[in-house]
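Next up: a single chain in structure tokens, the form predicted alone.
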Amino acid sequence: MKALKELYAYRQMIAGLVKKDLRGRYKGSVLGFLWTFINPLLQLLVYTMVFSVIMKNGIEKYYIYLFVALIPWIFFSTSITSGCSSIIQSKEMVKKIYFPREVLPIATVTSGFINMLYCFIVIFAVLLVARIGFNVYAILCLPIIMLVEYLLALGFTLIFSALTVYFRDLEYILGIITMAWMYLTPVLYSIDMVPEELKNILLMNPMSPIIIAYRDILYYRQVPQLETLASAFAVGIVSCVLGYLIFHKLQKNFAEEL
């Protein structure tokens, strides 16, 4: 409780980090801020032209059950891939001015996670267009999906950010890390197609739940079975509240190892 008040306190702290972060994304590019649908869109048509023309995988209307599941783990691997560097990067501040380091790697996440949301809106309008439809109980699910994801994101980004300044060569890494773990993922297959020997193993990557779950409500406009929604709200709980816990211990040395 007391680490949350203090992070409170912090809120503008906070708020203007993530301002910075998202007006500054961009700057310099002509196209600037569409950069911010563009790039997810480009990838859902590589994938697919792979997915549904290349290799066919007879998923009716895949582009959805595709992008449903895309604009989540973009913003769960652009968290990590992004805030494992967020304390080095301020390393000067960090070095001179007291404030609870925690507030660089939370910056970060809640930047990609307001990215995600603009993201939505386009989901919701293609979901219009192709004619999916919405059921409204579903979507009331949608926003605990959401803060769930938050959760496990800000706490692996917490584990990760703590690690790089001790090991600097983790945030090239990972890069590699979230590719195979996208694969590992149900993001561009349906956990169905996964052999039933294997299937429980893959349910044990923590993003599995998810986006399963993300897909239960966009995609087949159904309320997640509860089963998922108390599996992914544990995992996104315990893997902040561990986040936190190794950001703590490890953050001691920072101004030394910076």
Given for the second form:
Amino acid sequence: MKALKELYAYRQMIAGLVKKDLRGRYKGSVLGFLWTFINPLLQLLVYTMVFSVIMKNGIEKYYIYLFVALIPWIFFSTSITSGCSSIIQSKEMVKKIYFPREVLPIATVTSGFINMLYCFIVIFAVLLVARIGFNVYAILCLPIIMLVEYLLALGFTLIFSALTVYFRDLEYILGIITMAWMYLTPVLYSIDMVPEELKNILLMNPMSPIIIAYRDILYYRQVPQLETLASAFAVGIVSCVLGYLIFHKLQKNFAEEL
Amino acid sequence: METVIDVKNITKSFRVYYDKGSQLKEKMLFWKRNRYEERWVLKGISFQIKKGEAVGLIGHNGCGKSTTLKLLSRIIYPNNGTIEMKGRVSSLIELGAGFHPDMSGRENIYTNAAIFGLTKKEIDERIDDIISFSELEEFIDNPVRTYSSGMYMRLAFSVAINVDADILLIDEILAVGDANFQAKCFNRLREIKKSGTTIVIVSHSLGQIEQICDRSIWIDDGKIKMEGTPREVHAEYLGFMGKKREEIAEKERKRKENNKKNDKEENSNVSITESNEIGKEKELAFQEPKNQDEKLKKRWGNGYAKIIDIAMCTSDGEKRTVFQTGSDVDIVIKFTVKNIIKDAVFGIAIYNSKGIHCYGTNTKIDKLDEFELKKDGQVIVHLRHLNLLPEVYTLDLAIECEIGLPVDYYREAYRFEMYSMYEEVGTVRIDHTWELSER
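Right, the form predicted alone is done, so what does the form predicted in complex with its partner chain look like?
Time for the whole complex; same chain goes first.
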């Protein structure tokens, strides 16, 4: 509780870091902030080409099917891959001044989250153009699932960012891990396509219920099953608490390790 | 009064790796080889600081005082023991650590203050104070990379000191900016202290600590050696350091002497008798009469008598080369006589490192009768209250005949150093008192 209070006191620092990250990310590039949208759209293009034009899968409006899952996934994976080096990058500060170290991964995840929110503008635009439409009740569940995903991403980022301080290779290993993770999550395909034996393994993946929920809300226009929501919520909270505890334990030696 | 800092028996060690690998390959291959040495910097320190108190941590380099401060600021954590602190902590340990060179001074104030845990509203309230304190009004919207190092420090100090912390930790940074700015910082610290902020300072400048602190804690070799009012502690500390310095000076001289000797042996193959060498090592401050010196015009005379040994001692007879200003010092001069001298005069002269003649006298000036030197002997000059201020000095010695003919004139025969607990300036201390009267 005390830790939360302290983090609240440091909200200005988090806000400052997020702003710096959002503003600085594409600094110097010609298209600048537009990259926030172009990057996922290009990924969407590639995957759509491969999985619906070359390998026909029979899913109606596959690009939308994919898009509503891909954007949340990109948020999760970039949180982990860029968040894991957040402590190392601010090494000078960590070594010299006190502030709750959690601030750094929180800022990275938050800026990724804001990027995702921007991308959702595009999602809504596409949904309108493609005449898929919205279900108001379903849309009301969207903030909940976003919050859950935020907690989950934060939990993992806390763990990985702390571990990376002690073990620098993790930064590179995580690139492969997140790629494998994506294929183990029903982002490119539907959970129903998975053979029964593998299905249970896939459902143990904490990202699976979240992606399924996003798709239910935006593509199928239905309120996600309570079961899916509840399990996602539980996983989110657990990962966040666990992540915090591990981080807290490991952060004591940051200044000496760096 | 409420205790705001409670340090209980903390210990801290650092691992000094001989060869550290943090990559997977290295960790897997060399995990057994990861040898390191455990260096204990703090060996059990406990103290309490009450609200509004100002405490100075002193000690020689590497004694653990900065580590203690880092532990207090929670940058690192102790191996054992606990530290409890109440309230917002601001540290002036690494000034400007969070500064971004491309951002303007104003923007940096916001980010830097945010690192101290201030909200935007709180910073808005303080921004004018911070800018005016830093005296950087004209430059505040320029990028920080265009600042001079003095401006940089001023800005950083202004932020750190204006965050209204409950506890302020300061490490050796009162050397910020020019004399005016320093004075301002000092006054500001006093104000802050008056308003109830607890201050912990690490400094080598005992004078600064005496001006601000109510208490000094002397840390030596990872333990608290002494604790008390700055005056008491500093006097002890300086005495201790004086002794230590002498040991170091002694070692240094030994090393130099050895080097010289080695050089000499190598270069000219002059064989020196065993007994001579031992004598040399014993009397290091005293430069053995050498041909070299005579060539360098450091020594001259008719050689009827010769100075063979010089020593400066404390009043208890302890031989030293470092003395405290104001202490009693004896100069012991041993000499041998070759030819009888009927009217000998002894003289001394003290020069400082700038070559200024600080003091000189001889037995004639002091209206003593001429000595008749027949046999080897010694002369002792008792200097009462040697009031020379901290500096390195050289001593000239002379034996002359009354008509002024040098028998043995030896320039720079002995070197010694002075140290002091006070910060007077100039060449000598002049005994004084102050008196104020109003009309």
